[in-house]
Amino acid sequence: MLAKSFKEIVDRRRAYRAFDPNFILPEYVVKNSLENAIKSPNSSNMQLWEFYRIKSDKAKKEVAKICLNQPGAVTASEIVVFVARPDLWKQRQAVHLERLKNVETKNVKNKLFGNSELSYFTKVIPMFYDNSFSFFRNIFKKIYIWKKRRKAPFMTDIFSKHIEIVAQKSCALAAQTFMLSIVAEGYDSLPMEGLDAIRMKKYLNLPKTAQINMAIAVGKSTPEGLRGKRFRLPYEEVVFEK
């Protein structure tokens, strides 16, 4: 049964630890949900992510082992591995520069950096993502931040260790969109961070610079897949106002 409202989607989304192993998930369910995930917000629209669909019985068996043989992974109809790729920044930059060749607003300046969109992708993005000569780049970044913050508040998390976190955040946003979309399609999922990331990268033929964000099992849920009622801390304990 398809969800009728966003609140219903959010309320229905639960982490199911088991699925019907005999159920054949329609091909379009994961495809549609990944297409929705691609539309997720992400830092500077760099889209530093990749999604790997694990569909065949042989592949699912291998990936389930990498996911520590969690029941949700073993019984899933499909598993999707979400991967953060900060190392692909030059490829994504090139795509944007090609896109901007015929964009009328490419030279319109933005408020944050005072750069046009074209200048942002040619100057600011390399400053954030280029890790070559990192020692000297970090000195430059410290001076740059110091000058900017003398006049007004400015970003401070622009070093290499922060950029990796930024890519992971963007990938996690896509993962959440994906899981909500799966519910909207009438099915359920299980996000899995408990896995062997090194073995997963090797299995997917990924370089060391790639980062496994999470694996998400998808399928037709079973009642025994839930661990009781949902528990969340009260609104007043986690929401604060100024």
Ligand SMILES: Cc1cc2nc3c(=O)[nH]c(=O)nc-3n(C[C@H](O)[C@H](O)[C@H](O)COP(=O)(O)O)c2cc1C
Given for the second form:
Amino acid sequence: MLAKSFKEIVDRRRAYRAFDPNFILPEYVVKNSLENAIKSPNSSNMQLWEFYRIKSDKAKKEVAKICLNQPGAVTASEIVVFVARPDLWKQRQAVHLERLKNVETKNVKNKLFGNSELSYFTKVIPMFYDNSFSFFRNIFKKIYIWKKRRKAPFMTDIFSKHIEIVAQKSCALAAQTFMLSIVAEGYDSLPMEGLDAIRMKKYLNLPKTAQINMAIAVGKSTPEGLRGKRFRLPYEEVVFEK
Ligand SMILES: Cc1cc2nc3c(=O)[nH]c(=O)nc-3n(C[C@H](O)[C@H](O)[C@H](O)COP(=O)(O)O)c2cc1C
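Please supply the corresponding structure for the form predicted together with this ligand (the preceding block corresponds to the form predicted alone).
Below is the whole assembly, all chains and molecules, this chain first.
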């Protein structure tokens, strides 16, 4: 693996729209980078994500088509589809409860939130993720939040409509770790949301409740893959201080 400074990696990471279609990407590049991506911060450590590696020529052709035949997808050595899975919350909760069986501190109260890890996963997580009877649940939540917020700040984005956003946020953080890692390995990538999400879910045999976060093309970039210099708004226009 190439050692690069963080700044070099950030500067090098660009959206490359073309790769060398004949290049054979070493297997470890995507594997290492996905292992790094999995270490990304994520909400409540619920890990509501999945990563689908599109490797064979046949699969790549199909997925490139789903990605609207963008040149970056057509020429990629591999495409990884990042999927947010808010629908897997019960399964992930069960994994945590199993893990906590063997953790001595499971009943130790967290100073900040006043609950233990065990009660967090048994009580707080279902309150947040369980969408059954959402009409009544949301009324209950509204009253609960209203009461809490009279005294002090309290979380407000805990309704059923926020769950997908929560899972998507964490999945996007994994995508960013992945892309930076790809650069650290000496290769380049293209994140793509320009795709047919319904067809992608069908192709990957995913349920409707799964959410396509983005597809990321990976490969050895070619000079024509870069669309000019990087453009960003100036620091002063987007950073505010109080
Ligand atoms: C979530 C997301 C989706 C994107 N989708 C596409 C896409 O479908 N096609 C494309 O050519 N670029 C896509 N991009 C790349 C952006 O256009 C690119 O990151 C932006 O123009 C800034 O350029 P830079 O990444 O080279 O700094 C996407 C980027 C992100 C973060």
